[in-house]
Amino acid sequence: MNENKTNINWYPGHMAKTKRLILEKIDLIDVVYEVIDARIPYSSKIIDIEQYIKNKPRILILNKMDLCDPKETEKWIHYYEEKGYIVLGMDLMHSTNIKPLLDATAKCLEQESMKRSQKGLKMRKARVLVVGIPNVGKSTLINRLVGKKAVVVGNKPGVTKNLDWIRINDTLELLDSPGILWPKFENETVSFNLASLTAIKEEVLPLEEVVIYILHTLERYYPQILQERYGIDHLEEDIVETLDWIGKRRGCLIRGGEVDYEKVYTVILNDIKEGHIKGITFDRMEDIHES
């Protein structure tokens, strides 16, 4: 990943509080579900989660599979499986099939079940912690598991504020947690990926820079999307000319026929946010430089 240093600080008090509460409750937990965005499977992963969940079994859920680039996603699934994760690709917004997740959870608990059985004890209710950065689909996952609307779902970061226990059935209960991020983004690519896919609030990075990053990333990896969505073969050297073209094409005009750039930025960001642009993965394996 691009190692350019940024001075972006984003650390609301409730996120620090969440980490403290997870540490306090982790001994009660049997399995951890970590939800990440399949379009940014590196950028959307909590970088310091191991400090909080100790060695608990973890299932990594790549959500929004309907929006990602399947070819690139396969590489990431393999990458995380090699690191020892159980990895599941899911489309929580449109699919109600949670059996693979329940089966994977049962597999994580096999040894514990065996131990209790040998001692003549009944298997107690499994306790699962749900974690993830903001806006990756944790609430949607919980609603799928409950089978009805149990928690507020919002297409913006920061909807969940507390750690809450949610009973699913006689065998499973969840501990929901607010989205977690880290105190500082030192990796510019990660910060722009998070902003592009609405994991951090829009005011954290200049909207103009985020939108230009989106356009450059689409040009680099998905030029056909630029052509299909915006009628653009390539970005002009002067990016304003490209923004003018999109603005006129999409009707982002003010009195006198001038382009309203704020509207252009909103249109492009909403194309991503609302899933009008599909088949994209912004994190690339070849860009990772791990120590």
Contents of the next structure:
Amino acid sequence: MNENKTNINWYPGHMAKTKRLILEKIDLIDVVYEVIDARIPYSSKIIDIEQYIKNKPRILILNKMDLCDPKETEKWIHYYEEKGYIVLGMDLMHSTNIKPLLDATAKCLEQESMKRSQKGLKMRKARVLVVGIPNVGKSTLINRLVGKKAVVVGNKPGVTKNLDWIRINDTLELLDSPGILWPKFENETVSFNLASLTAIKEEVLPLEEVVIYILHTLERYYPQILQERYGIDHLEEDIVETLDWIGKRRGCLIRGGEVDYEKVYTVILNDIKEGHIKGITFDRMEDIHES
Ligand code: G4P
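Please supply the coordinates for the form predicted in complex with guanosine-5',3'-tetraphosphate (G4P), as a counterpart to the form predicted on its own shown previously.
In what comes next, the whole complex appears, and the chain from above leads the way.
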């Protein structure tokens, strides 16, 4: 594997802009929803998030629970709870039940609400910002929260400076666009996990290496998936033989019957992207502690 490539700190221009925007908005925000991917609850988390959101109350949402390995992900939920986070596992794709999130939000704001009522102040709507790396489900969450009865509150001159707020209910308003942040490619495992399970791929690592990593990780933790999906019970020492097998089985051939490796990579990546491969959590507590 190419060591240099995994250590790059890819920092596209738009990140600087997002950072500035979040910093501008954060004082108006009461609660932050930080969305991460339940299959990579470590790699998809933004390490230096405090830089952006200061000490605002925050709810950590492990999304895509339908695709994760619940036993492993449960350990991560516990890990973050131990660190003092309010943690929620969600499947925003299939479930429309946002009540647990609304309840958690109300709990986050309990103290603030109490202070206001003791001072005889009227309750105001809590303002929420959604943040996370690309592809974790931020927009899906916003759509779930907004539902059908969305009302764009619009700009409030002098208060929100060109920001649109969407009314969620009597107690909550949502900033209409999420804060898209970029992960840190802290080490090789994190880089490969991000490349394997998110939309962040060829910008970071060659597809071939990502696919080989996926196959090795499946062999190590989920051999039954290799068997069920690709009909193999182990990877060959020469990985090309395994790719050939999968290619032939899945019809990734070019004229003359040769295997088209680019197609094999796409098939495997799509198996993950489209959720044909589920029940996987690639971040493992033991790896993190080793690194
Ligand atoms: P983002 O704003 O953070 O970039 O993520 P977005 O909501 O666009 O979600 C990224 C992809 O993940 C979308 O699929 C979305 O449907 C899917 N997704 C979101 N939440 C869940 C979940 O809980 N479970 C599963 N299985 N998938 C989820 P897509 O194929 O990129 O787009 P689309 O074809 O669904 O629109």
